[in-house]
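Okay, so here's just one chain, in structure tokens, the form predicted alone.
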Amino acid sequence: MPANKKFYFGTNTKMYKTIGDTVEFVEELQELTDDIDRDKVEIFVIPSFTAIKDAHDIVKCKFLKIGAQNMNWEEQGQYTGEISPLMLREVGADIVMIGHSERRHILGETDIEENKKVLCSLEHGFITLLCVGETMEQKQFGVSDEILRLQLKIGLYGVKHEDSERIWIAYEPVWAIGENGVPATKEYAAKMHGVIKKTLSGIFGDDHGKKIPILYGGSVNIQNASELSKIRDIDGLFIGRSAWDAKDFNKIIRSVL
């Protein structure tokens, strides 16, 4: 990790931790990482909706940001089971994650829907974490680059250049996520992050596009975190189950630092 580069560490706990589990996790994580300079490192946790308020209430904002796993693009309406930006603001969410592969490929969300959510999230002042990534089938067909460009160009359509300061990107190849995921090689991750960086510069210009942090996610663990962090266009790590124990998450962070 370059000395002058701010690095990002985050985890999404999916549908695993209860409120009690989440509170215990973020409280311990905050204590373990208390001595780390937050000018150089950003740490965030994205728990279940029910745990956001309790997690937010016990953390110091400068030490740990709390996010939401999804959000509707309307402030209110006939959307049973959905969560609005007003509700997320009320419970203290700092970040909204949009377009996670499970939302796209299990729950059928489209790039156009992700774009609506991105615009709504930015309008309401959230840090907006847009997830992109190709499936194994798309990788085998040799269209990974095109898929990433498509997801970015549609997902970020209509975003003002000045709002790009609140955009983060997570590259998560679908085949690398989950219990049976296989981490991307450092060469492949470097290539895909380069494609993303170039696409962002094409959308926002170099002045804005090159400043957008791009996180790698997909079977990140204590064995590969340091190596991945050294890749030029990787600005952070979005970690799954390897980070769901605060002590393990702390070890991964320190292995990079």
Contents of the next structure:
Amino acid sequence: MPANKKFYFGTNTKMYKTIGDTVEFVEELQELTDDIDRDKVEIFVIPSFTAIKDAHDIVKCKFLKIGAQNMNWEEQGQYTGEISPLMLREVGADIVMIGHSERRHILGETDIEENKKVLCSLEHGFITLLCVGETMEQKQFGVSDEILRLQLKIGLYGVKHEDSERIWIAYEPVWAIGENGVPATKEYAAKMHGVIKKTLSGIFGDDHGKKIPILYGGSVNIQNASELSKIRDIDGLFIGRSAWDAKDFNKIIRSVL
Ligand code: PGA
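Could you drop in the structure for the form predicted in complex with 2-phosphoglycolic acid? We only have the form predicted alone so far.
In what comes next, the whole complex appears, and the chain from above leads the way.
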């Protein structure tokens, strides 16, 4: 991790932690990482909707950002089961994650829907974490670069250059995520992060595009975190399973710093 750049560490707890679990996790993580200079490091947790408010309430200002795993693109309406930006604002979410692989591939979300969510999230002032990544099939067909460009160009369509300051990107190859996931090699991750960086510069111009942090996710663990963090275009790590124990997450963070 180069000394002059801010590095990001986040975890999405998916559908695993109750309110009680989340509070315990966030409290412990906050304590363990208390001494880390927050000007250089950003740490965030994305729990289930039901736990956002409790998590937010125990976080010391600036110490940890709390996010939501999804959001509808309307403030209100006939969308049973959905959560609106007003509701997320009310419970104190700082970040809205959009287009996680499980939402795209299990719940059938499209790039056009992700785009509506991105625009709505920015309009409501949230940091907007857009997740992108190709499937194994797309990788085998040799179209990973094209898929990433497509997801970024549609997902970020219509975003104002000045709003790009609140965009974060997570590159998570679908084949690298979860229990059957295989982490991307550092060469592959470096190449794909390069494609993303270039695409963002194409969309927003070098001035804005180059500033957007790009996090790598997919089977990040204590063994590979430090190596991945040294890659030039990797600005952070977005971690699932290996970060759900606060002590393990803290160890990963320290292995990078
Ligand atoms: P994983 O999950 O680290 O457990 O592979 C990553 C993710 O889904 O964000």
